[in-house]
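Only one chain is given next, in structure tokens, and it is the form predicted alone.
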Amino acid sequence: MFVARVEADRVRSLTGVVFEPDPGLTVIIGPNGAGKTNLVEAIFFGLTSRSFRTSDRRDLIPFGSAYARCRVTVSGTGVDHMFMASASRSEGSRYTMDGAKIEQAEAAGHRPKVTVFSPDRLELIKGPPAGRRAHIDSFVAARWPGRAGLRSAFGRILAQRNALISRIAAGQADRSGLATWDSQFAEAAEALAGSREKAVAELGERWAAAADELGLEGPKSLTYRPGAATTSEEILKGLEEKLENDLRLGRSSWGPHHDEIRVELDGRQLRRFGSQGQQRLGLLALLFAERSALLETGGGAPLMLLDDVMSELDAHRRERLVERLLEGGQAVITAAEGELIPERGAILRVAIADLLEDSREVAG
């Protein structure tokens, strides 16, 4: 599946925006401050109904405007799907596919999957574990379409055990109902530590082979550190055991919300102890350790969307990046300058400057 068609109206400074990607490689060049990010986080928007760049959906409204609004035609299954998400001051957030309503679990089948490089995202890397969690959730999901559903059935699972916990804690419930939900807590908590134990895995060498290509030097290691036991039994045990802690903190202590997913260089955390340049090679590296595991296991391989990747990255890395984007599956990056882009004929080259001027034409 590719991208085939971007329709941008009203997503921050893009106003009747038509851009369509190579199925393969796109740049999209242009200096800071034209709108360059913005096209990458509509194409976002569009497939995901999210942005990553805010929570607030409504902060891609332009001023002045009562909307955001953005279409993505999906291509290469066959079958053509128009993916279409907006928000509104007034009338919230719509997501559909083929001009009808449609869950963002449902609609990952429906489209590619979307990984993101942008300096906003360095807090998957440097941020708290959560980030790394989900984001690894998000891996086993595309990895293991069966097993997408792990997360969400755990989280809710865990949100009943917490009401109870709290509960009891308030003397308004008693324990007997405990059994059920340890029970089921441990079931869920050891499909999901499992499924993540063999995603990193997966992704360990991987991560490190796509490290020292981009010049990230040094020891280094991506390991699942689980927050509990990893079978059912041993969750099990250490919920009876920590019941009481549970009691006096009114939640959960002991389970995969406590996972750490570590990146590790030199053998200490990335996050903690890397440069910002170390830390934007280590991101890098694992979303290309990602691709290469879906594209040599059968899967689909993920459209990556590259924001501000090549300012950083000297003329021997440049050429290893695109030389592995070019390897297969679809790729928008964005540079400031053309001379950034090593020279290769399978690369359509885009300037910002001409989509904004031809949607001011039409709209003219």
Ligand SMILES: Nc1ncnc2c1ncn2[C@@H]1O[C@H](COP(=O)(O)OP(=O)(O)OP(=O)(O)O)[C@@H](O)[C@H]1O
Second form
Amino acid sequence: MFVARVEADRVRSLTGVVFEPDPGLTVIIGPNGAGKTNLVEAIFFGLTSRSFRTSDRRDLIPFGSAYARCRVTVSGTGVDHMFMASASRSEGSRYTMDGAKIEQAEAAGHRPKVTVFSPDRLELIKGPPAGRRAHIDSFVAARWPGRAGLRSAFGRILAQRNALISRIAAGQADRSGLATWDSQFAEAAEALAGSREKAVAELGERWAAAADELGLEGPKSLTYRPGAATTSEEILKGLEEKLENDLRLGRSSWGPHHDEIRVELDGRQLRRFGSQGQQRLGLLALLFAERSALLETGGGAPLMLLDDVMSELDAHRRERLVERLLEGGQAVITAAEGELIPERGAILRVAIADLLEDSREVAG
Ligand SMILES: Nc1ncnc2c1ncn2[C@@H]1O[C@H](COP(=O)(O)OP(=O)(O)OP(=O)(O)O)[C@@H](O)[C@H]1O
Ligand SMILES: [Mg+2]
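Switch from the form predicted alone to the form predicted together with the ligand and give that structure.
Then the entire complex follows, led off by the chain already shown.
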């Protein structure tokens, strides 16, 4: 499955922009502020009805306009499907396939999965563990759809237990209610931790191989560091042992909400000691590792949207990245300067200025 056509009717600075990416690699080139990220966001929005930049879809509404809308045609399975996402201040959001309203779960079966790199996402490598946990959980959901609900199930139980802990600490509730929550907590924690462990085991070697291939040199590892025990019996025991401490803190101090997914180069954490370029390669390698895991286990190749991916990479590593992207699957990348992209016949190069020009001609 691949994206054959994108019609960004109105998305941020784009109006009436039509874009037909290559089924392989397309590069969108244009100066700062030209609308490259907006176009990548439009593709993501049209396909998924979400944004990777904001949780408020209304941000996509062009200034002074009433709505945002993008249509994306997906080809490659014999029948084309047209997805449409819109957001409006007065009418909320709409998401359709071939003109009929569609839910996320159903849509996911008819469109490619999407992997996004954007400079903001470097937080995933540089930032605190919560971002890595969330990311691994979304890989779990993509890899084993039956486990998609584990993260939110645990989150709900954790919130309930925390609420009860603070009521007990404040003398507004007694301890008798805890037992039920603790056993639910332990079950949900075991399921979540087990999935993370499995996911990281599947990604570890692939991550190291992809990182090597992209030119991240040195011994490296991606490992799961549980923040608590991983079996429900041990977790339950731990909850009992830590109860006095939890009551003092007013929250649950033990559980998978303290898990870490550790990314190391030369035995040191990439988040603390890696250079900008190394962190960038570490993140790209993670996205490639996920892609190869999904591919090898029968999922289709995800569409890769890589915004501003080349900056901070030297010529040699830019070359390696392009080689990797040309190995298969669809990718759309952006760059401020065409010279940053190695010359290869198979790459479709699109100047954003040309797309904007065409849209003005149609409008005029
Ligand atoms: N809701 C909106 N309506 C209209 N214009 C918007 C909206 N949101 C952002 N913009 C404008 O879009 C432009 C930025 O576009 P974009 O982020 O796609 O640029 P870019 O080509 O990715 O630039 P860079 O190379 O700096 O990353 C800015 O001028 C910004 O003001
Ligand atoms: Mg940009």
